[in-house]
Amino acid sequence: MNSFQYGKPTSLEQVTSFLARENANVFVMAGGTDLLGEIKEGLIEPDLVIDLKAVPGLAYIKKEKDAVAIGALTAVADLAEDPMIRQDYRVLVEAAKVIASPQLRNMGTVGGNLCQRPRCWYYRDARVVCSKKGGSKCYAEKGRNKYHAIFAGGICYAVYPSDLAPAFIALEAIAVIASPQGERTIPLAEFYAPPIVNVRKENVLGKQEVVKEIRIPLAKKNEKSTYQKFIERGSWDFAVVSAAVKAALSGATIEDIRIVCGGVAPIPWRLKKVEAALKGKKATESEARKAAKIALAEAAPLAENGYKIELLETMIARAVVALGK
């Protein structure tokens, strides 16, 4: 580990000022559960690490006139236990509760979870210079690829590990991003960039930008949501496959639906064709499986991860059935 400076800004303006430093590798730390691992593993060599925890007013959950605002430094544990979130946004509670361990949920933040780096074992091995680290190829394509992407691979087959990202995207969340030039907003669905756009990054944050807040629309009375996650280990683990679903229901009939999956692509993966096939249908397992097969026909599994096709169908079916309960 190389030596680096540690910055402890006390305002968002100071944060963006640090980020504006020229010719310096500056990294933002929220809970630190991912960043510190990357430093220890030799994946990054920061000149300066900015600790956001000293900045007041970035940890909150508040209901406003037209949205619920969630500060980027809100602890994952606090998100899972908030009474308003528990009442109106089941998908967020279910996603937050299956992130890591209780200790890590207390340390980890909403913004950090949304901006974490992939867990691909080739990327995490400092000795391997894969395409995501400036190399010429993705070693997973012809190597060990049990946990890798079945959609949108090619340049890089690493899957995006966040549990909160599919849930927030299903809820049509918007990210508020701060920089020295001010603030901008972007749908969270557009926050993530596939490898074909930039293989070295998973999101569209500029060098001088930081996520300040996530905003979600106020819940409607006829809407339900859920998060289904399959993990390999009995204890905490990253999703092998997950499905976040939000739907507007009329009785048992699906009027509108959004399905966003994790563990299957380099970014949270929305299944628009499955959504279209389910509109007007009953929220049943048979209808869900029938619709899921539409998306699965477009999957391109690698040598060791073809099992994800059937698993994804099952996660979608479980989510749709859960909506009807």
Given for the second form:
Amino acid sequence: MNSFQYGKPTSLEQVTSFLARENANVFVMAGGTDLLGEIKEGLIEPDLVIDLKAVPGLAYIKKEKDAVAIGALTAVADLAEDPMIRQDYRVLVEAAKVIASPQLRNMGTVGGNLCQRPRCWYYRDARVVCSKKGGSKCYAEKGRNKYHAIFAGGICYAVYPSDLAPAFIALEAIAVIASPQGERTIPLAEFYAPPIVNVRKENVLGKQEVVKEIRIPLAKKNEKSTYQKFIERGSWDFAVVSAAVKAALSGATIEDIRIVCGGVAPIPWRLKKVEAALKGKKATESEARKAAKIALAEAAPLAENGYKIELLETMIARAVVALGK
Amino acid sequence: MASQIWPGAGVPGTLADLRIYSDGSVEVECGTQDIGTGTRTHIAVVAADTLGLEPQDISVKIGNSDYPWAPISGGSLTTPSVGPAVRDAALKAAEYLKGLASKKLNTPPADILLENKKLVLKTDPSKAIEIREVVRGLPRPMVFHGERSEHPSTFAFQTFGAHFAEVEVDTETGKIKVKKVVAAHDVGRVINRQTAESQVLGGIIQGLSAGLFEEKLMDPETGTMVNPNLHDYKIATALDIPEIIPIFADVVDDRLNNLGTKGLGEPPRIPSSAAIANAVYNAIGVHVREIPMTPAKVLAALKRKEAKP
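Rather than the form predicted on its own that you just supplied, could I have the structure of the form predicted together with its partner chain?
Let us now look at the entire complex, which starts with that chain.
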């Protein structure tokens, strides 16, 4: 672990001015549950770590006229416990409460969860210089890959590990991003970019930018949502496969649906063809499995992760059935 | 269900010293160690039980190779090595104490019992003298050397055990949930029930974790292990642990050693993964032939079953 300077800013303007420092490796830290691991594992060597928790007023959940606004520094545990979120956004609660362990949910933040780095074991091994770290290839492609991507691999097969990202994207969330130039908004679905755009990172955040807030549209009456996460053991694990679903239902009929999956691609993976196939259908297991098979036919599994195809079909089916519960 | 058989024998020649001081305090020295199995407790229990004292009355000194020789802790041999040596020393101390008391009670030593921290006349319990009274005024601490005896030469002996597991298998995801394990073992005399049960729980939890989760994944290209951390190398969490019911036959076989006891290190670990694997077979009708029985392997086994005509 290298020694670094620690910045304790008092405002978001100060944060972005820190980020603007030239010729310096600057990182922002929220809960630190991922960043400190990256430093200790020798994956990054910051010159300066900026503690976002020092900035007042970045942790909040507010219902506004047209949206619910969630501050980036909101603890994952607080998101799971918020009465308004619990009432209107089941998918967020179900995703938040299965993240890691209680200790990590208390420390980890919404913004940090959305900006965390992949857990690929080759990426996390400082000795391995893979494509994500500037090397020439993905070691998982022909190596050990039971947890790797079945969609959109190629340059890099690391999956995006966040539970909140698929849930927020299913809810059509928008990210508010701050920089020295001011603020901009971007749909969270477009915040993530696959390896082909830039294999070194998972999102389109610029060097001087920081996620300030997530906004989700107010829930409509006939909308239901749910999160299904598959892990190998009882608790404390990243998703092998997950499915976040939001749907507008008329009785048992699906009027509209968004399906976003975790653990299957380098970014949260939306299944638009499956969504299209389910529109107008009943929210039943057999319809869901029939539709899910469309997407699964497009999967490109590696030697050890083919079982994820079956798991994904089951997670989608269970999510669709859970909508009615 | 799966069963186990394992020697659980001790090491002849293991030594222990028991010392009685003139203030009545008792100390046992033995060059063994407590790696978490309860050796310290077992020494206190054996000495106290033999001398009519409580375990907390015994001060146990271990973990130093200057102390009387004892073997390594491994192979389920610590308790059946150390226990009999301590018992031997304590029996000698008991005889010595009875000899002292016989003069004061004016009765043959054979008529005296050691109980409730006293030396008591068998035929008339009202006649008794406290142990610390008998040793008051001793000019020096009295040391008693104990040694673990040879094994019986005319017959073989083993520990025996059987585990029964109840599992639930999600055939859509391949995930196994162990609901309950019942484990029965014959390890001779149980020296201390709490540490014995704890050892069984540990063996079952280890076997469950190895059977379902723990997998060392080597990368052929870099020659390194890709999951050398507790995030990627998965071990069971508290939520994975089922109800566990340990049962002991508690059959004392006095021909083995002066305590009639056998070891309980490996025994509960031996059948613990296999019992779960057999329960999985019983549930889904196909064997998962390799541990850990991960969802990927269970799903693959279910496919093999479907493929069969």
